[in-house]
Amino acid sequence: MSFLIAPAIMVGIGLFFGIILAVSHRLLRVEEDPRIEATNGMLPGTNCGACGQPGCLPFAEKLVVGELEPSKCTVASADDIENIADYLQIDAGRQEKLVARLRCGGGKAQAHQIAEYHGFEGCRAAAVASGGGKGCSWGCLGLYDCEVACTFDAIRINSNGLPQVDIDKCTACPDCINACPRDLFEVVPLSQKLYVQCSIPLAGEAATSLCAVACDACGKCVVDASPGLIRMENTLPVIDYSTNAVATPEAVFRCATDSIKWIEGNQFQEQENLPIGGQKKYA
C-alpha cells in the first residue's frame, strides 16, 4: 500500500491549493465594470494607438472612467464618437484632423544618385547594409517599408521613389513613424499647412549637391514668414506653431530650392496632375 502514499500526498496537495484559490478569487477579486467590454464593441478594433493607448480595450478602460475622450479615437467615424459618447454620458470632445508627413522631398528625380541598390527588399535593410543609392544619407530611400507596414493602405510610393501620404485614409497612427529607418515621417495637424521637407544638416552648396530640393539655410522663409513663426535650427527652418503667428504661403516664396511648401488639399489624390517627385508650387 505504500506506493499509494505519494499519490494520495500530490492529489491532497492539489486540493489544497485549489481551495485556496477558488477562495482568494471569490474574495479578491474585482468586478470589471461591463461599460467597458459595451465601449469596446463599439470601436474599431484596430488596435492601431493612434490614441496613445496601446489597444482598443486600454482605450476603452480609460473612456470609462474618464481619462479620455472618445474623439481621441482618430480611426471611428464620427457616428461612432457620437454613440460611444451617448451610452457613456460624456462629451465627445473635439480633435483636430492629424496626418502622417515626411520631412523628405528629394526623390529619385531630385537626390543624386551615387549607386543603384541591388540587396535585401525594404528600407531598413538598406540602411544597415549599405545605406541604399542615394548621396543624401538622410532622405527617404523609398523601398515601401512605410506602405507595407500602413494598416489603413494610406501610404503609396510614387514614380518618384516618394511616399504620398492619402489623408483621407491616415489616420495618425504610428505605423510608418515606426517602419522609416531614418525617423522622417511625423505626426502634425493637417491645419498646419506650412511644412519643412528637408532633413539634410548641411548648408548651401554641401546641401544642394546631395539634393536638388535640400535646404540651403539660406533663411529667407525665416524673413518672410511671420515674425517668431520660423527659425533657423542647425541649418534647417523650425516652425513653431505654438507662437501667435500666423502661418502664410508668402514663406515659400522666395525658397530657391523649393524644400519648405505650403500643402493643400490631398497629395495622394492630386499626385497625378504633379511634376515627377515634387507638389505644387503655390503661386
The other form holds:
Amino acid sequence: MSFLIAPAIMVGIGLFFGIILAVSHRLLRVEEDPRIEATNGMLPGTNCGACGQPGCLPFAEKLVVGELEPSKCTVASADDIENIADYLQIDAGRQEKLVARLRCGGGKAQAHQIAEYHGFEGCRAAAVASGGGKGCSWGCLGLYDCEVACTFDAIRINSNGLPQVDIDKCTACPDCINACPRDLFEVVPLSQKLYVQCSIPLAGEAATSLCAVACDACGKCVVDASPGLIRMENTLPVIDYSTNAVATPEAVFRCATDSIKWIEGNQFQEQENLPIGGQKKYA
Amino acid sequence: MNPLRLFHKSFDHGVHPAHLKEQTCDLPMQRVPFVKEYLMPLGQNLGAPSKSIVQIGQRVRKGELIAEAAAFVSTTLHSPVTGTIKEIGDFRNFDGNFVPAIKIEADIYATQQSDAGNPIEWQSLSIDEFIQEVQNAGIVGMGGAAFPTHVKFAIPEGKKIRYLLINGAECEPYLTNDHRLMIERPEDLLMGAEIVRQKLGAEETVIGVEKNKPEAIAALRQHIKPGDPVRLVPLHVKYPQGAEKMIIKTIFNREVPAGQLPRDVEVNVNNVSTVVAIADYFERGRPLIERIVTVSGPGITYPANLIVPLGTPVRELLRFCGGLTDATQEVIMGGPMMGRPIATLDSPITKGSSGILAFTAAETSRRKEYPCISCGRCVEACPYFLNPARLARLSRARLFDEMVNYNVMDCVECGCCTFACPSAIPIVQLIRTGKDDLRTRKETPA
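Next block: the form predicted in complex with its partner chain, after the form predicted on its own:
Up next: the whole complex, starting with the chain shown before.
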C-alpha cells in the first residue's frame, strides 16, 4: 500500500491550500465597482495618454469617482462620450477639438538644403548625423518619425516633405510630440486659426537665407492684429490665445514670408507641381 | 608572469578594418598658411562650454586667453592667431547646429609668431596647481572625445594611479596624425609623459602603439633611455584598441567595470597628442592653439598631415590639399568608423578633430539591407559585450526605455556591430538614435 502514500500527501497538500484559498477568497474579497469595468469597455482602449492618464483603465477609475469628465477623452466619438456620461449619470463636460500642429512650414520646396542625407530614414537618426542636410537646424526633417509613431494613422508626410495631420483622425495624443527630435509639434485647439508656423531663433536675413518661409521677425503681424493679441518674444511672434476670440485673418495679410498663417482645417495640403527650383543648394 | 599571458594577444572581440594609412603615413607634418578668418566655437570640449571674455573689436595676440572655463568640467580657449575679434555670435558647427562662437580676423601684417612663452617650473607645483595649469592651457583629450584633461588628473581621495598609459593605438583607419607625432616629436612625447607621471605619482609610464606603426615604435625606442620608468608595448592591431577601456584590457589584462573609470583600476590614459600638448605648455609656455589633422581619403587630391591652428575652416584645409576630386560625395570629421559627416565646409577645426576624410561613392554607398539572420556576428564584435542586434531591434520598434535594461548607455558607438553585420543593418546608427532619444527625453505633457 506504500505506493499510495505519495499521492495521498499531494492530495492532502492540495486540499489544504485549496481550503486556504477558498476561505481567503470569501473573507478578503475586494469589491470593485462594476461600473469601472463597464466604463472601460465603452472607452476606445487605445491607451494613448491624451487624457493625461497612463491608459484607459486608470481613466475609467477616475471617471467613476468623478475626478475627470468623459470629454477628457479625445479619441472617443461624441456619441460614446454621451453614452458614458449617461451610464455614470455625470456631466459629459465640454472639450474643444484639439489637433497637432507643426511649428514649421519649410518643406522641400521652401527650406534650403546644404547637404544631402543618405542614411537610413528617420528624423532622429538624421538629426544626430549632422542635422540631416537642411540649412535650418530647427526645421522639420520630414523623415517619417512622426508618421511611424502616430497610433491613429493621422500623419502622412506629403510630397513637400512635411507631415500632413488629418484633423479628423488626430486625437491630440502626445505620440508625435514625443517622436519629433526637433520638438516641433504642439497640440492646440482647432478653433485657434492664427498660427505661427516657424520656430527659427534668428531674425532678418539670417533667417530668410535659410528658408523661404522663415519668420524674419519684422513685426508686421504684431501691428496689424488687434492690440495685445500678438507680441514679439525674442525673434518670433507669440499669440496670446486667451484673447483668441478677437483674432482675425488681417494679421497674416502683410506677412512677407508666409510664416504666420490663418489655418482652416488641415495645416498642410498635398501640393501638386512643386517648383523644382525651390531648393537652393550651396556649392 | 601569468602563463595565460602567452595566449593573451589583445582585448576580446573587436573587428579588423583595413588600415588604409599608406596614403599619409610617410608624409611629414606640414604647417598650413594662415587664413583670413578663424572661428572658435565656445563648446569645443565635453562638459560646460567656455565663457567668452573678449569684446568685438578687441585686439588679441596669438595664444591670448579669449574664453575662460565656466565650470570644473570645462576648459579655456586661446586665440590661435594675432588679430581682431570680428564677431561673437551663433555660427554653424560641423554637426549642422548653430553654436556660440568667436570669429577672429587674422592681422595680415602680424608675423603670427608665438610669443616666446615662459617655461613653467612644473617640478615645484602641487597636484592642485598642476590641474589648474592644465585647465589654463585649455588641454583636452585630443583622440576625438575632447574630454577636459585636467578632470582626468583630479584623482579622488583614497585612489592611487600606478600606471600612466599613453595611448598611441590610433586604431581608426586612414588617420596618421598620432603616428607622425610619435615619429617627429618623440622627445616631447616622453617629456610630457614624464611631467604627468611625476605629478600623478605613477610608478611607470606605459606607451601602447599598434604594430602597424613600426617607424613610430622605432623612433620611441630610440629615445627611451635605459633605466627610465617607461615601457613601450607594441600592440596587436585591432579596432577599437584606442578606446581607453580596451587598451587597458590589452596591456594590463584588466577590465574596467561598466560605469567605472580607468582610475578605478589604477591607470590614467592619455592620448599622445594630449601629452605633447602638455609638454608644449610646460616646456614652452604655449597653450593649446593648434593640433595635427590628417587630411586623407580617396576624395583628396594631395593627402597630408597638417599642423593646423584651431578654428581654421575645413574649406581652407581642403584648398591647401589641392581641393576635392569631382567624385567626392562626403566629407567626414574624425575617422571613418566613428567620425561624423560635416554639414558645411565652413565649419572649423576644433580641439577634437583628428582627421578630415573625403569619400567617394565607392566608400559611402549603402549596401542593400536584409533582415537580421541572428548570426551573432555583432555580438561577437561588440567590445563592450552588449547585444547590438537586440538593441537595434528595440530602437527600430521605438522601445527606447527597454534599451536601458540592455545597458545601451555602456555603448560607445564604436561601430564594430555595423561593420560586422552581413545583412548591412545600420545597427550603430539605430543605437545612437535610441541613445539620443533617451538623452533628450522630455516629460509627456499632461
